[in-house]
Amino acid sequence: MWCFILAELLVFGVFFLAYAFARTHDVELFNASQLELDRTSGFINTMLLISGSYFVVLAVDRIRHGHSRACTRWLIAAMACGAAFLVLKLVEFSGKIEAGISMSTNTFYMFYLGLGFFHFMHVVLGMVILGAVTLKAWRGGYRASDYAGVETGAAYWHMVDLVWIVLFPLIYLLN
C-alpha cells in the first residue's frame, strides 16, 4: 500500500507542477477563472475530508483497544463525510457543465476539472477501501493485536485528504 500511496502522490505532484507551470504563463486567465469557483463549497469539502480523516484516526484508536463496533461506527462516519464530499463535488461540477464549461474552455478549467475528477475518483476508491475495512471490522476480523488492515485503509484515506489539502488552496485560493 505504501508503494501505491507514494506512486499516487508522485502523480499528483506532477499534476501540481504542471498546473503551477501553466499558471505562470497565463496568470490573468487563471485568476479570472478562479474567481468563478465557489470557494464556500471548496471550504466545506475541505472540512468534510478533514473530519473524515479525524474519524478514521478515531477508528484506528478504537480497534487498537479492541473495540471493533466503535471502529466500525467511526469508519461509517468517515465514509459519510466522503459521500457528502462527492455529492457536493457533483453539484459543483454539474453547475460548471450547465454553464457550458468543459475541459476545453480554457487551461484553468482543464486543470480544475481534470484534477478535480482525478481526486474525486480517489475519494471513491478510498470509500471502497474503507467499506471493505468496515465490513471486516463489523464481522470481527480485526483485534487489538491484529489491525494492520485498518491502518492500511486509514493511510490511503489520509493520502486522499492530504492531496485535497494541497489541491484546495492551489485551485480555489492562490492567485
Given for the second form:
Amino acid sequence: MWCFILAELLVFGVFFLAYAFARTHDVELFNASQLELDRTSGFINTMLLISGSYFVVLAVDRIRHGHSRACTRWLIAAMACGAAFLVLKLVEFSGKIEAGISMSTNTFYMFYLGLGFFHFMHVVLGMVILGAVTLKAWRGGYRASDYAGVETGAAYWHMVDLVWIVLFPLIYLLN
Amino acid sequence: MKAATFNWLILMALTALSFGVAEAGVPGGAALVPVLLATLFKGRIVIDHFMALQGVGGAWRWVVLGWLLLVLGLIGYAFQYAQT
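Now show me the form predicted in complex with the partner chain; what you just gave was the form predicted on its own.
Complete assembly follows, chain above in first position.
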C-alpha cells in the first residue's frame, strides 16, 4: 500500500507544480479566476477531511484495543465526513457547469476542474476502501492482534487528506 | 487519544488561520510564507501522527516528508517568481 500511496503523491505533486508554474505565465488570469471560486466551500471541505482523518485515527485506536463496535462507529463517522465532502464538491462543480465554465474555459479552470475531479475520485476510492473495512469490522473480522486491514485503509484515507491539505491553499487561497 | 484530539484541533486552527489570511485580503506576497508554513505544519502532523510514520524504521517517513517539503518549496518558488 505504501508504494501505491507514494505513486499517488508523486502524481499529485506533478499536477501541483504544473499548476504553480503554469500560473507564472498568466498571473492575472489565475488571480481573477480564483476570485470566482467559493473559498468558504473549500474551507468547509478541508475541515471535513481533517475531521474524517481524525475519526479514522480514533477507529484504529479502538480496534487496537479490541473494540470492534467502536471502531465501526468511528469509521462510519469518517465516511460521513467523506460523503459531505463529495456533496459539497458536487454542488461546487455543478455551480461552475451551470455558469458555463468548463475545462476549456481557461488554463486556471482546466487545473481547478481537472485536479478537483482527480482528487474527488480519490475520495470516492477512499470511501470504497473504508466501506469494505467498516463492513469487516462490523462483522468482527478484526481483532486487537490482527487489524492490518484497518491500518491500510487508514493510510490511504490520510493520503487523500494530505493531498487536499496542499490543494486547498494552492487553488483557493494563494494568489 | 488526547494527543490525536490536540493534533486535530491544531489542524483546524491552522486551516482557519490560512482561510482568515486569505479572507482578510492580505496581499499575495505577504500571505505566501504564513500560508505555506501553516500547510507544512499541517502536513507534518498528518504524516507523523495520523499516518503514524514518526518513529517508524526505514525511509518511508523521510520520503513522504521530502515530498511535502519539495512540493511546497517549489510552489513557494513559483509564486515568488511570478511576483517578480
